[in-house]
Each structure stands twice: as C-alpha cells, then as structure tokens.
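The chain below stands alone and is given in structure tokens; this is the form predicted on its own.
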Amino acid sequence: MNKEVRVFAPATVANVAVGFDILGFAIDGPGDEVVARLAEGSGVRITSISGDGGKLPLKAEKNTAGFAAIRLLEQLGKSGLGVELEIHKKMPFGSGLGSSAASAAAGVMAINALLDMPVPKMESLHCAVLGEQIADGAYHADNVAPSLLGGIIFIRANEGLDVHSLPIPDELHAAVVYPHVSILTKDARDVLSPTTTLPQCIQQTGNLGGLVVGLYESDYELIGRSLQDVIIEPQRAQLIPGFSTVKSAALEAGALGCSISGAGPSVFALCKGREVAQTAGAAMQQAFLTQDIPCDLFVSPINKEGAKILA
C-alpha cells in the first residue's frame, strides 16, 4: 500500500459527431490531477482544491472525485480507511471536455493506485460514473469511460456499463478548440427536439456504422465521410458563435470531419496526422479569433492510456 500517489485523468470528447451519448475518446491534455494519501481516522476528506475558483465543494460526499473515491473504497471493503485528497483542476469548467468526468476518473484512479491497483480500471468504472452523476444528475459513461480507460469508447448501454474499446488508426489525431464562451449543459439539452425523422435516423445510423468500420479498417476516407451529425449538431450549432465558419475552416485545412465536443462550446476535428491536426486546429482557432472570441487549442493523438499514475 502506498502512502501517497498523484494521478492524472485526461479531458475527453463525447458524442464524436454521430454517437450521441454512446461514443467518446480521450486526448492527452488538458486534464485533472488528484493527490491521495493515507491519513489517520477513517473516511475520505478533501483537504484542498485548486484551479476551481472556489466553485467546488470540499465535502467529499458532494464532490465528483470525493464521491467516486468513497464508492470505490466501499466496493473494496475499505470504507474504514482514512484518505486525504487534493484536487487540482487543470481544465476549464463547462467546456464540453468532460471536466467533472475527469475529476471522477482521477478520484477512483487515485484510490486504486493508493491500494496498489487491486482491481482493473474497468471494475472501478461504475464508481467513477456515480461520481460524475453527482455533478450532472445523469448516469452515463461517454466522458468518464474514455477518461478512465483511454482510447475511443463505444457504450452500447449505460445500464450495466456495456462499454467497448474501438481500434485507433495509427495516424488519427484530434484538434480541439475551446472558445471562451459559456454554454450550460441544461441549455444544450433543452434545444434538442425529442423526435427525429426516419430519414435522419437512417442516415445517422449509417454514419455511426461507417465510423466504426472506418476505425477497424483504418479507412480515413470512410471515417471522414461518416463524421456527419444530422441530428444533434444542426440543433446545437446556434449556441456556438460562428460554428459553421469554424467547421468550414477545419475542413478546408484538411480535417476528416469536425463537430461539437460534448455539449459544447468546444469544437473538435479528427485528422490524419499531427501536421494536419495542427493546421486544422490553427484554422479553427483563427476563425474564433476573427470574432474576438479568445480560445485555447489542444492537438493530440487519441490518448490510449486514460487515467494514469504520475511519477
């Protein structure tokens, strides 16, 4: 058993255009860090939180990382263990990059690492999802699973956590731009129609299947043809200033496809090769800057490791 560990859990892109609530992938950064150490007494205590501007609760039972840690200790029969957590938020809130999911993933990873990894990551996923549920009220794994497990994750069903890793073509990279505008997840949900047309369903299902086949076959052209969201993106695009211009800039720069990350406002592009990703990312960034919207650019291969112990 370790006396102290520091872990990192990465940001994620959920939905991946055609997989609303059922697809997500991890990127190398940004992300959250959690330090866990053995302490006297029993139970989980959060001693400090940095980078949150005082927004997050110190009470472990009401904090995503803290609650996830508590639930994993319960699962392992170690509820009587005394653990102190430090949480270091190193990614923006409300960015569409899975901030609360990263904290929850880091929370379970920290406990698992502190106890010398008694369970595989997959066996701690349920606790991490419960942790994120504290923040948004929903039990879903499209951000938490890739943040914890890494890679591109397909969620066949959240109930029972029927999740599966998809293959990652060697040259697949992501460019993600976070514009400094605010979109509440509730507002992003409220704009969605509860119904879709049969033609929309057929086209979206075809695109989802095409993306999965493209990943298995490393067929970049098929991946590009498939990254077309005909249901969610057209409804949410109105919430992101100049989204169509940003998307056009990415595609003109050579991106395979471009869409909204999670509930937004971040926008992602999948690309073949790092050079194209950097070019597409810079083009998206410039499209926001021409509207006087400051933004941050992250270029990364698909993160295959997910949450990890830091040296």
Contents of the next structure:
Number of protein chains: 2
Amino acid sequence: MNKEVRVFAPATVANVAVGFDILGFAIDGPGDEVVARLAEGSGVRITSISGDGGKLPLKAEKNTAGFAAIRLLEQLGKSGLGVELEIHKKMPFGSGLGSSAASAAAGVMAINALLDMPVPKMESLHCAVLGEQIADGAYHADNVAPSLLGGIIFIRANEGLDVHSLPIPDELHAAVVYPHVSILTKDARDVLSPTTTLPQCIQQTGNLGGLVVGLYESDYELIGRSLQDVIIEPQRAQLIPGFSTVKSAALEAGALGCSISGAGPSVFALCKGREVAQTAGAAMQQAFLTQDIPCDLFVSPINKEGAKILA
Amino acid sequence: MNKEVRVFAPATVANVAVGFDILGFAIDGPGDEVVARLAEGSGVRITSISGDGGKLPLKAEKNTAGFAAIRLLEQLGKSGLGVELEIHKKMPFGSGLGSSAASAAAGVMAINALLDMPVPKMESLHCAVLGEQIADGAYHADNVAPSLLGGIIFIRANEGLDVHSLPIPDELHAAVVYPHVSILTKDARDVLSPTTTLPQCIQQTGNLGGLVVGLYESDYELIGRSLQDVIIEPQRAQLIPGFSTVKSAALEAGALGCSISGAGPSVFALCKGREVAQTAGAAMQQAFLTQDIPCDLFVSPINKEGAKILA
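Can you swap the form predicted on its own for the form predicted together with another copy of the chain?
Complete assembly follows, chain above in first position.
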C-alpha cells in the first residue's frame, strides 16, 4: 500500500460518428489528475478541488471521482480505509471531451494505485461508470472506458459492460477542436428524435461494422467511408456554430472523417498520419476562428494507456 | 475458353440476426447448378430449366441467371459470344435461403468459368447482384455475395458494393431448418415498420459490432451474446409457425444464437462445433415436426468456397 499517489485520466472522444453510446477513444491531451493519500479515520474525503471554478461538490458521495473511489473501496472490501482525495480538473467542463468521465476514471485509478493495483483496470470499470452516472444520469461507458483503459473501446452493451478494445492502426491520429461555446447536455439530448427510420438504422449499422472491420484490417479508406453518422450528427450539428464549414475544412485537408465529439461542442477528425491530423486540425480551428469563436486544438495518436500513475 | 462448364452456387443465410440487408453467409447444402456451353450465333439463350416446376422464365433477359450472365458478358466485352445455359434449380423457392441469389451467382460463375476466369469473382459480383435484382426488386448483395464468394460477408453499403469477407472461427457451424410453409417476400417486407426506436437501433448496432468483433477474435460467447435481433425478428416471427419454440429448442440445445434466415421461413442457428449444430438442428426440426410441419435440416460449417466449377 502506498501513502500517496497521483494519477491522470485522459480526455476522450465518445460516439465516434457511428457508435452513439457504444464507442469511444482516448486522446493524448488534457485530462484530470487525482491525488489520493492514506489518512486517519475511515472513508473518503475530498480535501480540495482545483480548476473547477467552485462548481464541483466537495462531498465525496456527490462527486464523480469521490463516488467512484468509494464504490471501488467497497468492492475491494476496504471501506474502512481513510483516504483523502485532491482533484485537479485540468480539462474544460461541457466540452464533449468526457470531463466527468475522466474524473471518475481518475477516481478509481487513484484508489487502485494507492492499494498497489489489487485488480486489473477492467475490474474497476463498473465503479468508474457508477461515478460518471451521478454526473450524467446514464450508465454508459463510452467515455469512462477509454479514459480508464485507453485505446478505442467498443461497447456491445452498456448493461453488463460488454466492453472490447479494438485494434489501433499504426498511423491513426486524431485532431480534436474544442470551440469555446457551451452546449447543455440536456439540449444535446432533447434535440434527438426518439425514433429513426429503418434505412438510416441499417446504414448506421453498416457504418459501425465498417469502422470495426477497417480498424481490424488497418484499412484507412474503409475507416473513412464508415465515419458517416446519418442519425445523430444531422440532428446535433445545429448546436455547433458553423459545424458544416468545420467539417468540410477537415475533409478537404485530408481527414478520413469528421464528426461531433460526444455531445459536442468539440469536433474531432480521424486522420492517417500526424501530419494530416495537424493540417486538418488547423483547418478546423481556422474555421471556428473566422466566426470569432476561440478554440483549442489537440492533435494526438490514439492514447493507448488510459488512466496512469504519475507519481 | 472452354466448350462447356458446369458450376454450382450454394444456399445462403442472409441478415444473420443483426445484419439486416448487410450480412450473409454460405452453407454447404443445397444450391443451384448452371451449365454453360458455347453455341452458334450470339447472345445468351436458356435451353432448359429443371427443378422449378415451370415457374421460371426461359427468356434470358427475364431470368436471374440469364440476366446476370448477359451483364457479365457485356462487362467483359463479349456480348457477341453465343452461349447456351441450362439451369438446374436444386433448392427450394421462397425458403429464405437465397434461391434467386444462388441462380444469379451461378449465372455469372458459369460465364466466368466458360471464359477461363478472366476476372476475379469479386469483379463479377455487380452483375450477379443485378441478376438477383430482377427477381427481387432490390439491389442488395447479402445473399448473392456469400453465394458467389463464400464465407461470411459483411456489406458496409450495398450501393457501390462495399463488401468484406469476415474471419470464420474454426469451429463455427450452422444448422439451418427449412420448414415447408410459404411466406411471401412481400408479406415479409410489409410486416416491417418503416421506423425503429433510437435505443433499438443502438442495441442492434452494438450487436452487429459485437458479432464482427466476435468473429475476428474467435470469441464464441461474444458471438452468442451478439446474435440478438431486436428489430426485424420480433416483427417477422409471427410469420413462422412456432418460431419461439423452435428458437428455444436451438438455444437449449446449446446454439450460440438462432434467428430467421433471410425473410424466412427457414430458421438458422450458429453453433460452436458440428456436434452442437447437429443437436440444435435436430431439436429445431423436432419443434417444427411436433406442429406437423415437415422440414429439411442442413448442418454444415460455413461454406468458404462459394460458387465453384463442378466440371
């Protein structure tokens, strides 16, 4: 058992155009840090939170990282342990980059690391998903699983966490642009029709399957053809100023595909090679800037490591 | 160039529970034979059709095999060639086992073989799909592609024939039962709602992805969990007498999954190992027989060869 650990969990792109609620990947970019240390008494206490502008609850049971940490201690039969957590939010809220998921993933990773990793990360996933659920209301792993495990994660079903790591073609890179506009998750949900047409569903299913085959075969062109969201993106695009211009800019710069990261407003592109990702990312950024929308750009390969111990 | 060839194209199971219009596999079982021979004059003539009860048109342009053959000759710049076709239907119509697709696949295979295979099978696929289209009205390859190419075929999009062979786990076997009841393709289409709910679509997408991952990873349990059709099967089951009993019999006998083959009435099960497939097939057959419905059982590994030259 360690006296103190510091862990990091990265930002993630969920949905990935064709896997609404069932697909996500981690990026090298911003993320959250959690410090856990052994303390007197029992139970989890959050001693400080930085970077949240005072928005997040200090009460551990109400906090995604705290809740996830408490659940993992329970699972490990260690509820009697006294643990203090410091949470350092180092990524924006409401960006569509899985901020609350990163906190939840960092929460379980901190406990697991403090105890010298008594369980594989996968066995802590359920607790991390429960942690995000208190922020988000839904039990889904499309951000939490890649933030914790790294890589490109496909979730056959969220119930029961039927979760699978997909192969990552060597040259696959992501460009992610976070425009500084706000979208309420509620609005992003409310804009979605509860139904879809059968042909759209078939097309989406074909594209999800095509993406999976493309990843297994390192077939970049197939990946590109498959990154077409015919259901969610057409409904949510209106929430992101100039989305179609941004997307066109990415595709013209050679991106394989471009869509909304999670519920937005961030936009991601997948590309073959870092150079294309840089170019496509710069083009997307420029498209937002010409509308006077400041934005951040992150270019990275797929992050394979997920949550990690910093010290 | 040969003077005469005899080719065979196998029966197929389309949809495969979770890939409506985009997934199919070939079985070792019944199929269609086409004999092609060089003849005087030019153009394709059908000299005889056996096994069709007089139902199929002898006029080549109206016949699936004939139409497909004509289109391939055109594509090869050989329309001036005189070719006679004999068609031997050796599988039932309206069984849900891709009867017209087998004819169309055999039609192109016969021409390709007659000319010593000037093009890979994949390059003749478009003509075969056009052949089936005149029987079926729709341009889709979920039966034609596996009948021609063999294996388990995933179609990202029928338009443009974005077609991919999926890996076949060594022990994967199919049990297919054809009950002697008739379903009109029109009824099988009409019973389908033009819309689906978003959660159903997500679930189906997850299951299609799970099946693809399961095939790549030879993960039989994942294949089993993924073979759950939440959209089409619940609507079509009513057209097959005692479907739920038949399905339960297959699953109780150890099948990984069980659903409707194509538009029915045939029912298929996928199983790990020939023995389980035999047992599950016999159980399904028994379930039909107890309703006084005679039926045929075919048990086989996935047919990897597809259309082939017999002589």
